[in-house]
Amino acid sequence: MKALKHLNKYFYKYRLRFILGLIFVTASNLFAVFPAQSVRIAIDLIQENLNLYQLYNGTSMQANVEHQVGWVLLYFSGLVLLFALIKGVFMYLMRQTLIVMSRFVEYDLKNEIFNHYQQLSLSFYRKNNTGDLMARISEDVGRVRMYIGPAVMYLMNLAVTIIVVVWAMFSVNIKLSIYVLIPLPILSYAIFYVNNIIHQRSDAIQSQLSKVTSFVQEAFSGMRVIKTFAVEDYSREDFETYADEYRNRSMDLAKVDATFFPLMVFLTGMSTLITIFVGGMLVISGDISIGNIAEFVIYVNMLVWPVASLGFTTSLIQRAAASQQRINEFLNTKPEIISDNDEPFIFEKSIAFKNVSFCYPNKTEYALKNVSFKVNRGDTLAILGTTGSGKSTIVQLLLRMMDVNEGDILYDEKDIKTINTKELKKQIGYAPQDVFLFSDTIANNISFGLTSDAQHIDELIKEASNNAALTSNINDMPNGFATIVGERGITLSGGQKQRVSIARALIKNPEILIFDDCLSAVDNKTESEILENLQRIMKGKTAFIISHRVSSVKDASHILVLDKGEIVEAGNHIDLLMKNARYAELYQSQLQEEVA
């Protein structure tokens, strides 16, 4: 229970709902009881006038009897419905402020979670997989929204019922309200025994339609892997063998599903047999009438379900508890990445890096080494590597997606550590390597990093299109901008989904760009188009510029080559031709390849 104190907040956040639900929940049950006392009222009162009937048989005043009788039946038949129509009212308001409130909780919990997601870094994404993560805001909060909505619900209903209608009881007859109520507790523990059955059962089921729609939506998404190989028998097969499991598994349940309600009627049928057994018994001896056995049949009904909901109400108590423990894991990770500057930020002259190393968690080798560089604004550096040779990761370390191990990174001489990350992050564009795309249309991807209050978006769009050489392939799409594509970009080609990316970056005219390998899916007119539009583009902006290939370096100010996460070479294209090293065998071993 100590992780469901998290939730203490929101219950204070909601409290006049809250204590509005316990009044309404005391005011419920309150009119449930009445109807039982009019219900013994009425039978004692026929039954009185039934022997005065028979008292005055063959009398006039038998007539008078019979219209008595008839305006009594008439008086509480009314009363019981009054009665039943309040409650009805007050539980619907009861269920307005609980149940509301456990939605409100909901949002709440899954507005602090997300927020908390966004705020951690990389490599907690490097960890964690995106099913857990979202079973984590998704199944276990709906999980936890059922302890604080009807789990909190039934146990006021409970804890009242209890009060109201035990205390009813014992104030008609001691001795028949304790054997009325022995089986009541036999009923919750059973109905508590079932239950956990029902729902590992249940988790059983979830876990396997986990399955089966992670085994879908991957055969979707590699759907031209599968027909090209001609393996979609086989992978029908594999579905068939899911799905027979998930089957399986659902008949488990319905088994146990089958035992629960006849067990609850057994054991309510149960406690009514003694109510009227010993009731009979008690009143041949005088000390109830009638009546009080009606009243008791009703109190046993009204009793049943708050104690057959304890125990489902204690199982979604430990649901709720566990994943309340599972949600605390995550929003008890503390962000690697923490910027508590608040203040504007405006790059205005360098970025250096000072003998900088970094090592991934759980590496043992250094993916940079003691790497140092200065970038003037208005320059444009290129660093030019193998796969594995550190280029991504300086990218990643300029946008501070991670932290140095060793070193320092400077912009206009402060420590990146020291700036406000989001301010610092506004004023560079960025084309990653490996691109996504949300699926929506081409425009609003595009458009993606542009903030609310951007004018003219769609010439912005459009411009930025043309200098990524992007434009003519819209123009030959059936709805141009607004053409959807597709999960991850799906619909696109990779050197389209790389010009939509490269777009993206320019849009927002920033200070600093950074380009990383963007260009190696397209072809050589492209490249050479882009470069050239880029080449105009970054006039006065500081740019950086990754990739492997030596046609998308070879003009810029500076030039850094890497190998194992160190510099092996610097210099500008000529500079590093005429050393005759790495950066020579790299242009004249892809000089040949694009001449071949």
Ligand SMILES: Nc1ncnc2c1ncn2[C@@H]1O[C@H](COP(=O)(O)OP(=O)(O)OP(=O)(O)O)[C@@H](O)[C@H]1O
The other form holds:
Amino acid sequence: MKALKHLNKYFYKYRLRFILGLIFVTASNLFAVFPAQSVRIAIDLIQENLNLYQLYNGTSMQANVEHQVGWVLLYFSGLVLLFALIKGVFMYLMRQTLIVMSRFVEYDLKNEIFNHYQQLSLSFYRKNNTGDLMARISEDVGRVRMYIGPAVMYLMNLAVTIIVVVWAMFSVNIKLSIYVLIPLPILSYAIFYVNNIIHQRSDAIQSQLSKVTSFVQEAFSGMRVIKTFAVEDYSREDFETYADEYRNRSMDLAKVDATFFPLMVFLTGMSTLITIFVGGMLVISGDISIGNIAEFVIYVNMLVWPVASLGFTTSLIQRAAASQQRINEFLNTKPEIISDNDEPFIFEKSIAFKNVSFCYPNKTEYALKNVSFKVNRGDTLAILGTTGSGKSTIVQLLLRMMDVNEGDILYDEKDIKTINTKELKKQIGYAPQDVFLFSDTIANNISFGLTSDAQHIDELIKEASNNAALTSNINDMPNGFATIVGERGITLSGGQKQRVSIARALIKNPEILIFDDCLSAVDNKTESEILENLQRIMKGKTAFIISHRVSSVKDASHILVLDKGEIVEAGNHIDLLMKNARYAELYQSQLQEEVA
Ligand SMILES: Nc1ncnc2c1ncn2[C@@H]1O[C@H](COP(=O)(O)OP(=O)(O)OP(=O)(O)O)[C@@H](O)[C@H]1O
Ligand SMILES: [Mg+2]
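Let's see the other form, the form predicted together with this ligand, since the form predicted on its own is already up.
All chains and molecules follow, beginning with the one already shown.
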């Protein structure tokens, strides 16, 4: 239950609504008690007048009594109707304030979680899968809302109803009240019990449903692979297994669900029976009137739902607490990358790695070992190396997606940890190795790199696409820049995607440009076109080019050859050829491939 404390700030924020809700709950309950009393008065009145009516049998007074009673009855039925209407209005207002409040809190909480997610470093996302992140912001928040809205509303209602009704009951007859109240705690417990089973089974359904969803989602996004390997039948069989399990679990729930209402009706019926039986005895002994029995039957009916809802509410609150606990777990995760310097940063001189070593968490082998280099502003540093040699790791560290284990990374001689990361990233244009495109237009995918206050966006997009050698491709598309690329860019070729991503990096006209192997899927002619453009636009600026191919790196001012996390060779193209070692070997073999 402690977990729910987190929500108190929201109750405080919406305290006015909360108090208003309480007032409406009380009012609606008062207007439910009055009709019960009216009914008692009316029945007792008829009872008395019935005697009178029989007394006047045969006289002209009889018609008079009949007439009078008729009017009184009409008056009371009007009253009951009016009270019911007023009660309805207050109930409407109660829901409007309390349920709406819960929607506000839901909105705030989702924003709080999403904002927090955005702050967290990549290592957090490596640890937790997307499904889990999604579940906490949607399902778990939904359950917490059930506590803030319905649960709180039912609890308020229960408290007020019990006070008002029990008070009204005890003021009539204590003995009858006690008899009538006895079955209610049993009702409450029974509902709590059944409801827990219902929740367990719906959780089982929910978890199966998320399996089905993930399966389907993966099948759809991997449809290309499924089709090319012709494994549709297996895929269908797998789906059937998941779906069967889902159906079985749904049937389990349906069975318990079916007992819920009969149980409620049975226990309510018991209460009413006891009221009439014990009440009847009391009428015979002259302790109460017939009207009182009718009044009590109405009270019992008023109590049943709130008391039943206690069982229901308790399990809602338990679930909300469990969900809030899960949410808190994430909210209490501190971002690993801390950047508390607000000063602006403009890159001016150099970037240096000093004896940097880095090991990914939960790995034993270092991804980078004692790496040192320095790049001056205006230079291009190329990094060449086999797969897994640590090239992308260098890039991740340059972007401060993670912090080094040993050594320092210096921008303008300042430790990267002392620079505001947002400011730093503003200076950097980055085309990652694995391209990610949003299911939006090409234009929006390119302009994604811009800040919101950018002007002449259309021209900037055109220029970036020219520099990325993309324009002729886009012109061939039916809607040009307005073409939607499909989910993750499914409608584009590998090379086209890479170039959209390059354009996205170029459009912000960055001081520092990082290309992580993002020319791997373009042909040689396009590659040299892009590299030529780069030489022009990156004049006086700094670039990092990462590649497997010598052709992409040979013009760089400095080349690092990386192997198993270590720099094994460094120098420019000519130096490295003269060494006649690894770089030269690579050059020869790639040259031969091209010729062949
Ligand atoms: N997120 C990660 N968690 C754990 N280990 C990782 C992670 N990313 C990379 N590694 C490991 O770190 C080493 C270096 O990986 P890196 O991605 O830097 O290689 P790379 O040179 O970019 O290779 P490629 O040319 O294939 O892109 C590899 O052994 C890899 O398995
Ligand atoms: Mg890489």
